[in-house]
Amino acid sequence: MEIEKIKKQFKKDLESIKDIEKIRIRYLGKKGEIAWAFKQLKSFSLTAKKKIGPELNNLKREIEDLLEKRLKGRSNQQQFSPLYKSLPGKKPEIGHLHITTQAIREIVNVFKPLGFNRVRYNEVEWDYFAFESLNMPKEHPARDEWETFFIQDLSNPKKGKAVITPHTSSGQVREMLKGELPIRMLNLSRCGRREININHIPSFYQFEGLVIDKGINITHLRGLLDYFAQNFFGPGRKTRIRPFHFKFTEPSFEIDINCDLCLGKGCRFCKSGWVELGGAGMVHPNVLKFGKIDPCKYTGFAFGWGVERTYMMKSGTKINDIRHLFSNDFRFLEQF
């Protein structure tokens, strides 16, 4: 039996013919090649057959698999399209800066035409800067290891542990101990807590403002919240001042404005229709002796609010939930 013979015009027909399908039954098929040579062997004796045999079932897995691999060959040249050189190539998608970014820029550009001077202070901070200085006694609950996060094994003698930022204010001693007055930063930096809602998430963005100078008062402030107001959310929007208290200003205030989503009504996200926005006040005169500034010849104020929150009340974003804003899905973030 000529095993070699039907393998090399296999491979011709191969070379030659252009349908799978028919080398395909030529020699595969029931009355192909390899079946006619298998119903040979009946007139072989016992020896031949045992030689003969194997052969012709590796012949058979052979004209198998080249056809396989032919066929997968035409298949992948298939998912191809022509080239037609005429044509534009298809442009790469291009993205956009991140929303907390862009609320970053905007704020920036707000208080810009005001000589505010942009800074950025440390994200992990010593005790001292973050509370001591701050006026903030040892069991204030800030301080409490459930409302901050401490870096285990990382103190200083004099300035105690380490923590992640909990708040932007602690740029303000650290601004005061330039020895350069007066001032007008705006520190914006990245933060952490331990608290995760709709309004709150562990790692956020604050913006710090702090203004000291000779003759500075509470009206100052309100201007300037005022201002804000105007220039970033949009107009029909109203803000308002609630007495409160934080160690580092005294007067202290929260800052509200009419929730967005509701136009205050009352929803899910503001519960009354109002939502805060941060603190602010007058700094408070130890503040001010902590960085070195005599407050009797100096007054100031500051305010410290959420980029994200901030950015969720502006008129027309209509975000129900900050933890849209750190989840990765394009379908949400292309949007803005």
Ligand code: FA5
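Between two forms, the rigid core is defined as the largest C-alpha subset superposing within 1.5 Å. Residue numbers count along the first chain shown, from 1. Computed from a predicted model, the values in this text were never measured in an experiment. First, how it differs from the form predicted in complex with this ligand.
- After superposition on the rigid core, displacement of the C-alpha of residue 158 between these two forms stays below 2 Å.
- For residue 327, the Cα coordinates differ by under 2 angstroms between these two forms after the core has been superposed.
- The Cα position of residue 9 differs by 2 Å or more between these two forms after fitting on the rigid core.
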The other form holds:
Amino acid sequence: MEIEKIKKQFKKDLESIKDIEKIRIRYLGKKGEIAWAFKQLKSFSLTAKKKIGPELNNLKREIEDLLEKRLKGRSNQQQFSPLYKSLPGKKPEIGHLHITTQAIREIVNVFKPLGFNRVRYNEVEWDYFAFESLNMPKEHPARDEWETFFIQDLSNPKKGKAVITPHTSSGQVREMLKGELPIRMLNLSRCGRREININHIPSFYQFEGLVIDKGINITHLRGLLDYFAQNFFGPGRKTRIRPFHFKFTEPSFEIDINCDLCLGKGCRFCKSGWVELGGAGMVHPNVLKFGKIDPCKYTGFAFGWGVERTYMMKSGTKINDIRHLFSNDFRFLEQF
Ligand code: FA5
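Got the form predicted on its own; any chance of the form predicted in complex with this ligand too?
Below: every chain and molecule of the assembly, starting with the one above.
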């Protein structure tokens, strides 16, 4: 009887076969190798039986011991495998805030120390607050610049049609009508306009500053805009103000920054080396009157900037198309 052969084969199987139960059945099962050897033994002479019988019993015990050890080893490994300190850990994927939300938080943090009161006025607004109370009577051609979305079948006899607010300036008179003076408002909200291209999107955010008090003049406005630019964009950036015309401010300006994409040389995004960020000016006396504020006693300034463009022009962001911000493309979003 080839006991040594069975032993050798068993050790080989133990190394190569993962399923321990399969090996147990093959060697210790009713029709297994050991049972078959014992059957063979019956036909052997008495002397041979006395010699081979104990050897076979020893082999059976040895196989049982080795299988038991292997089983124990497995369960120990399963128990302790999470503690293998040399294995690199699996990091759970953690998301982050969208760029626009990050920009909103950064902008608010610049104005907070100056005592601005953060508000968020209506995204769906009456024509009255979006235009009429801002010195733009019905049918005035200046309204066309705002590419407005009108909401069908929703209107108010006194306040006109409902619109998706085209700018945060519609919060100006609402804030004045609260009747609390002086005012330092920061209205940061979503706006809508019918336009889409490299630097316009139909749904975007603006932040609107409104300061009204006795003795407010244009130097306060210029000082505040410089303060924002220095604190938000980083050192070494150039801003400029250009005379402009808004019906609700007099005088009025537009504010530009040197383009961060081409560093002022002129590119596909800015064309001229400058990027328009927003408008500003001294609040028109008619608007103060709509807000029930006496223009002989109080003066004020206002400014309204686009959040997305402002963030795009922050040093180093290098976003060359505003539409990326709405693309929901992870390859882009993960970079910020
Ligand atoms: C206005 O909306 C005025 N309400 C700003 C203002 C406020 C003037 C207070 C005076 C006093 P304008 O239409 O230029 O102005 O828009 C201001 C800024 O909003 C733009 O410079 C731009 O940064 C951003 N903006 C406007 N339209 C879009 C758009 N479709 N997509 C992205 N950003 C836009």
